[in-house]
Amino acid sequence: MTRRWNGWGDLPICYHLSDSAFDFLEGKLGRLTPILDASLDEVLACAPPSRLVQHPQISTTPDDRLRHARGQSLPDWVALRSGRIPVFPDGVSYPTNSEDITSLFSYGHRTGARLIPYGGGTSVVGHINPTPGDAPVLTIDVSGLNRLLDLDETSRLATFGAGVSGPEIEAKLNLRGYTLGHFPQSFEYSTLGGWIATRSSGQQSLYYGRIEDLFAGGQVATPRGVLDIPSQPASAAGPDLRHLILGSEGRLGIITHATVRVRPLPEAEGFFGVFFHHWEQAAAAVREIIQTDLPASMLRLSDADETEANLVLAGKDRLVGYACRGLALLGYGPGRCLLIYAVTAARGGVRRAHREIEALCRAHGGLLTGALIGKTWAKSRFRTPYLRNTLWERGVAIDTLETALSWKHTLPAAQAIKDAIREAADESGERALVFAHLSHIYRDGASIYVTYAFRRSQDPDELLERWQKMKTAASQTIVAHGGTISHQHGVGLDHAPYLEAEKGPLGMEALEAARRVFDPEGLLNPGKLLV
């Protein structure tokens, strides 16, 4: 398959939307007008000459440089679709081993080139974007570091090259009866090294763990030399260097291979749906599920707006119509919220856990719908990003952001973030469709994942200005409520201005000191994480 150069996913895959879905969107946002995008040839013609000194490992073709110029954030889409890309990488290299990367560090030292690590190109906060400057930029695509290097079945540890993608990991492990179980929304393309470098979280992290729980050790190539992190079950030998690499976003080095904790494939797994009368009632239910240690592997709770949007955009108008009328008759009206939960267990354990969770949901007024809704969600969960392509082409821009807070602050913050985005859109004379879900649940709090859609503008600069107002308003609201600026997307360029509010001046100084130790010349990924 051929990957889209200016959107999400493989070209043959399309997310079809019905006419009624677009009627719904126009009712929320106003009249939608498709806008013509720049062609591939037009954008390639804008690539400036490369500033790099020739090297046998480096490609300087305009096509390679364009396909590594941007990620998947909304500003990235605006740049690619309009052809207004302010900075291209000057070249792209495809190393296949750690010696190749060491050679590229030497090249950077000699020529003054800046080096950007590139995994699957799925960043939504600007991790892989070249920044303006006099120094030439070399993007290092690590997709060639994708082999399964070792599988220790006794210890249940697997070692992979860091450029291995989610589907490659699961295919290689599944053949041997194992799984990593890390399923972020970007699973189709994102890589193990990218997950570690951005502290990724998979959809079923309640059972499998976040990436920091799975990452046992590995190797990092740095401009100062190689950092080896041994894979030990536990250690009290000073601060854990794994946590220096987790979330380092390519500023300290390039992860070449990583050892991760794997599990046998589950004997059974089920996904289920429950409707609640309203958001507060549903949130109380999921909080009790997690705090009483009921064995769910995923709890994903949509607010009323997201529940409505998901039903409308599902494309099954007649079936959804019957369902909505039935729900209304049972007293589940416009404020209804949908919980999708999963149970992953040994055979027989799914039924027991399902019954326990069912009983608790029923006690909170939940309406149990069985497995159909859950199975439908699970089957299509990695197709959802393709919806962005369809909406964009019909005149709708869409973006997401996320945070995590303690339970005491979760619901007020969710409402405040949505209100801030709507108000910022209104200041631009536009309307925004804003909705949220609790994407990851913890004993002490939850992650809030917010999606907002608004009309595209004919003028890319105007579109970016609208987005910036909404993004800034939401980010400032997150900080004001004490939330993390990122639960799972990382910092990159877009969140860097807000990091000090979370880490404090001394914390930022410590991070900068670590960067100077590993990369004293500042070769790696300038501008990301640390301004």
Ligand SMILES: Cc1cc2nc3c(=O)[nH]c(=O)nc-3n(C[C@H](O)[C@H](O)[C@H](O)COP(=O)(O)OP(=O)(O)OC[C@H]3O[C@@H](n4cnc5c(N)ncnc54)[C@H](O)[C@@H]3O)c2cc1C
Given for the second form:
Amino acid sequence: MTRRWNGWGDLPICYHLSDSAFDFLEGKLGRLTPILDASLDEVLACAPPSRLVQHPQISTTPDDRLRHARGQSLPDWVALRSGRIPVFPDGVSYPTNSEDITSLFSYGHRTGARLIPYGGGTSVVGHINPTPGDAPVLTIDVSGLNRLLDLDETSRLATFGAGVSGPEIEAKLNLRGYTLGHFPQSFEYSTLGGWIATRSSGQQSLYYGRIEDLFAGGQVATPRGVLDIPSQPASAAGPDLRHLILGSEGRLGIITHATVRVRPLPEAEGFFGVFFHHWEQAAAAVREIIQTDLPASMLRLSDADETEANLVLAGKDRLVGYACRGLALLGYGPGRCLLIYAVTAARGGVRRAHREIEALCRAHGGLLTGALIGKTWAKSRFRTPYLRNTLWERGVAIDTLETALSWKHTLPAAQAIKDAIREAADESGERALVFAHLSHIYRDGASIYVTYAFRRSQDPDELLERWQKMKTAASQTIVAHGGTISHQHGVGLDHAPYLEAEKGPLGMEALEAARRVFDPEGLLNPGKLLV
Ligand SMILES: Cc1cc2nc3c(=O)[nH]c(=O)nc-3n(C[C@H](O)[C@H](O)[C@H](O)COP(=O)(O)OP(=O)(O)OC[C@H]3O[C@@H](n4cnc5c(N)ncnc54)[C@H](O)[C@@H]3O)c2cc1C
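The form predicted on its own done, now the form predicted together with the ligand:
Okay, now the whole complex, with that chain kicking things off.
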């Protein structure tokens, strides 16, 4: 398989958009026109000469540099598709052990090059982008650090090289009867080190835990030497250094290997769908599920707009038509919201848990649909991002953003964020299709995951301006409601201006001080997390 250089996923995989889905989008956004993108050759020709001092471990080919130039944020897509990439990395290195990394730190120190740690390049907030400046930029792609180094079956701890990707982790563990259970939607390409460095959250974190629950310890190579974090089940020995590395976004060092908590493969797992009459009713149901400790491994509640969009974009027009007519007859009209939930347990446990969740949903007016919708969702969960390629080529840009807030603020904030995006689109004379789901549910609150689609412009600068207005309006609304600027995507470049609102000036100073301790010369990933 060949990975796309200017979009999501493997080249042969396409997400087909039906005519009715296209009509639906035109109805929401206005007339759509396909816009021609720059070709690979055209973009490669734009790579300026490398400014790096030659080194046997460094590739300076335009192809390597282009493939590490940008991640998956909307500005990244605009840059790659238009060929207007303001800064290329000057070279790429592929270390295969800690010694290689130490030697690259010495190289950075000697030559003044800045070093960007790179996992799978799936960042959606500008984490791996080189920023303008006089210093040459070397991207350090750690995908060669991908071995399973140890599996301690007694303690259920596995140690991997940090560049190992999601599928590689699961293949290696599954062979031995285990799973990590960390399934972000970027699973195909994102890496263990990237998950730790961005505080990632998998779709079934309700059961398996977020990456901070799974990351038990490991090793970080820093410009000042190696930081070893022992794996202990728990510790009261002062502040936990794991939490300094979690979310460090390549600013403090390069995680070379990590020990993670694994579980035996589940005996049984089921995904199920429930419709509710309206959003408030559905949100009350998921809150009660979590607050009464019912054992769901995933709760994912779409609002009415997302429910409608998902049904239309599913591409099964006739089936969906029948289903919608049936739902309407039963009183589940245009305000209906779909909950997908999962149960992961021992064989008998799934049936028991499913029955309890079913009863609670029914008490909240939920309509149970059996396993078909849930199964279909689970089957296509890593295919959905491919839709972004198809939409882009038909003239539609799409982006996502997310936050988390306590229950008291969740629903008002979700509404306010959606309104802010629509109003910002309106200011540009455009319409935005905006929808949301509650993606990760906690006893005290939930994360809100918002998707917004809008028309591309022929002019990449105009498109960026449209996006910037919507993104800024949404980010300001999140901050005003007391939400975190990111529940799972991290800070990178795009969220850095909003971090201080959350951490406070003293908190920012503490983070900056930690950076100075590990990387006094500022070699690593300038401009990310800390401006
Ligand atoms: C389609 C799509 C779906 C997504 N879904 C989810 C989701 O469900 N949940 C979620 O949490 N995120 C999601 N993301 C965001 C992204 O996948 C995560 O942020 C992921 O953790 C990034 O991992 P990566 O290996 O690709 O890291 P990269 O993008 O390569 O790097 C991200 C940051 O981590 C640093 N880094 C990477 N490796 C190391 C290392 N070994 N040592 C030190 N620093 C390192 C980099 O310097 C950079 O700052 C999604 C992204 C896309 C495009």
